[in-house]
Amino acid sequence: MSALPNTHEVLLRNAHLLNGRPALLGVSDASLLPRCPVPGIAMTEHAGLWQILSHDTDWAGCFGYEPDRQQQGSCDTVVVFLPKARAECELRLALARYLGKPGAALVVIGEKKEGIAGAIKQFSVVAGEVVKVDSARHCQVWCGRNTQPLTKFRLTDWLSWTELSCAGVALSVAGLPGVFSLGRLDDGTRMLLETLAESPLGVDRVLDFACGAGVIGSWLHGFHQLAGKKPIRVDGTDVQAQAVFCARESYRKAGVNGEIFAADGLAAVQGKWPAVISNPPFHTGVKTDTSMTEQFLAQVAAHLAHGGELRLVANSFLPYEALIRQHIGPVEKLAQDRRFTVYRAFRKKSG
C-alpha cells in the first residue's frame, strides 16, 4: 500500500484509541479508512476525495462541516486531524463536539510544524486535561474527553461578511475560517479585476475556475449593474468545501446568476464556456505546489468555446506562460509587477 500522510501513519500506530464508532475530521487519503478497524464518519473538506468518500458503502461521508442531523452524537471517539488554517481548528473542534456523544474520547493529531503546540491551547478549553498519549513522524497525538458536547452545529453561525471595493464595484463577500485571502481582497485578485474593467470579457458567460468565496463572480455581476450592461452569467468551481459554501452564499446576497461546482479540476465540469477566469492555487500546505493549475490549463481548452478567452493571474515567477500559449493560444500579459501578472490567452481555432 502507497504511504499515507504522517497524521494518518501515527492514527494507524495509536489504532487502539479508535474506540467504538469513529469520526474523522480532515481526511486527505481515502486509503486510511480500510485499514481502520471499525468504519464510521469520514470528514474531508476536499470534493475529490469526498466524492471517493461518498461511495464508500462502510463509512458515511461528510463533506466539510455540514454533517447530516442524523450524525448528532453519534460517535464514541472523535479524531480531529490539525488542519492548515489556525482559525478552523476551533470550527473542527466545535464539529467534534456535535458529532461525539456526551463524554466521548476526543484525539487531536497534527504536525509540529503545523502547529500542534497551539491547536492544544484551543483543544484544552473545550476538552478540560488533555493529555499528550504519543510522538511519532514529526506529529504530536492528545487525548482528551468531549466534556462540552454541542446538540446544535450550524455553519451559517461560523459565517462572516467583508465589504470590498475594487475599480468602482462594491461587492460583500462570506467567509469561513480556512477559505483562501478571508477578510481581505488579495491583491493578484485586485490586479485580475482591474483587468476585466479596462478590458472586459464582452461575453454573457463565464467559468470561474478555483473561485474561492465567490469574489470575481460577485464583481462581474456588480460591475455588470454599474455599466448597465445586460446580466451576465459566472459559473463557479472550488474544490474545497468552505469556499463552495462560501461562494454560494456571497452570489445568493448579490444576486449572482450562476451555479457553483465542487469539483476537484474540470474532469467533472460539463459545458463549455466563451471566457474562463482564475486566479488558481498554487500551495499544498506551506509548501508550492502548481498540480492543479497545470492540470487546469492542460484541460481548459476543452471547456473554452472556439476563440474563447482564458484570463489568469498569477505569481509572476510561475511557469505558466508556456504552458497557455502550449495549450490554449498566443498569450499577452494584460498586467504585470514584481508579484503577479495576469495572462490573456483566446483558444486556438484548431484546439
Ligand SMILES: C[S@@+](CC[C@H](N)C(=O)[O-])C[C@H]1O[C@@H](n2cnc3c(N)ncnc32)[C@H](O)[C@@H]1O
Contents of the next structure:
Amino acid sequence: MSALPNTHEVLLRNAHLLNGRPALLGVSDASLLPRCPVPGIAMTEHAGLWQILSHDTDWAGCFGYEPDRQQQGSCDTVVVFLPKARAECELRLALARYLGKPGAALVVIGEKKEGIAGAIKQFSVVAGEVVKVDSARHCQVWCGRNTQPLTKFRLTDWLSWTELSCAGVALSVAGLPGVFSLGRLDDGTRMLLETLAESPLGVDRVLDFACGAGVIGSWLHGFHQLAGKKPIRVDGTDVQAQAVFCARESYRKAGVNGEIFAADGLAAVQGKWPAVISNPPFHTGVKTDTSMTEQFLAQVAAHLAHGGELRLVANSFLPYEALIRQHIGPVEKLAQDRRFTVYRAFRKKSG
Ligand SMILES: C[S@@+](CC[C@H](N)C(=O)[O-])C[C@H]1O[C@@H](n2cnc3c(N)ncnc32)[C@H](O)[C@@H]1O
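What about the form predicted together with the named molecule, after the form predicted on its own?
Entire complex below, previous chain first.
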C-alpha cells in the first residue's frame, strides 16, 4: 500500500477520535477512506479525487464547498485537514460547523510548516477550549467542540470580486479563498493577455486549460466586445472546486459564452478546439512539479483542430519548448522576460 500524506497517517494513528458518523474535509488521498472505522462525508477540492470518492467508495463525496442540504448537522466528528491558505482555513472551519451536530467533536490536523500554530488561533475562536492531543510526522492534532454550529452555509457568501484591467480591457473576476492569484492579475497571465491583444487568435472558439477563476475567458470576451468583433466562446477546465465555482461566476457576471468543466488534466475532456490557451500549473503544494503540464502537452494535440493554435505562458526556466515542438509543431516565442515566456505553436496539419 502506498504511503499516505502525513496528515492522513496521523488521523489513522488517532482513529479513536472518529466517533459516530465522520466528515473529513480536505481529503487528498482516497486510500485513507477504507482504513477509517465507518464511512461518512469526504470533501475534496480535487475533481479527479472527487470522482473516485463518489463512485468507488461508500463515502458521500463533496466537491469543495458545496455540501448537500441534507448533510447539515449530520456528523458526530468533523476532521479538518489544514489547507494551505489561511483564509481557506476559516472557510473550511465554517463548513465543519455546518456539517457537525451541535457539540460534535471538531478535529484539526496540519503540518507545522503549513502554519498549524496560526490555524489553531482561528480554531479556538469557533471551537471553545481546544487541546492538542497528538504530535507526530511533523503534524499536530487538535480537538475542540462544535460550540457555534451553523445552520446556513452558502459559498456565494464567501465570494469576493476583483476589478482588473489589461491591454485596455477591464474585467471583474470572482474570488474564493484558495483560488489562484486571488485579488490580483498574475504576471504570467498578464503577459499572455498582452500577446493576445498584439497577436489575436483569430478564432471563435477556444479552450482555456487550467482556467483558474476565468480571467482569460473574461478578458477574451471583453476584448472581442471592445473591438466590435463577433462574440468568442471560451470553454474552460480546472481541477480545483473553487476555481470551477469562480470561473462560472466570472463568466455569469460578464456574460461570457462558454462552459467550465471540472476535470483533472485533459483525459476526461471531450472535443476539439481551433485554439487552446493556458497558464498551466507548475506546483503541487509548495514543490515545483511539471508533470501535469508535460502530460497536458502530450495530450493537447488530440484536442486541437488541424492547424489549430496552442498559446501558453510558463516560467522561462521550465523545459517546455522542446515538448511543444515534439507534440504540436514549430514553436515561436511571442514574449519573454526573466520570469515568463509566451509560446505559440500550430498543430501540424498531418498530425
Ligand atoms: C497558474 S494557475 C492559472 C489560472 C488561470 N488560468 C490564470 O491565469 O489566472 C493554474 C491552474 O491550474 C489548475 N490545475 C492544477 N492542476 C490541474 C490539473 N491536473 N488539471 C486541470 N487544472 C489544474 C489550478 O487549480 C490553477 O487554477
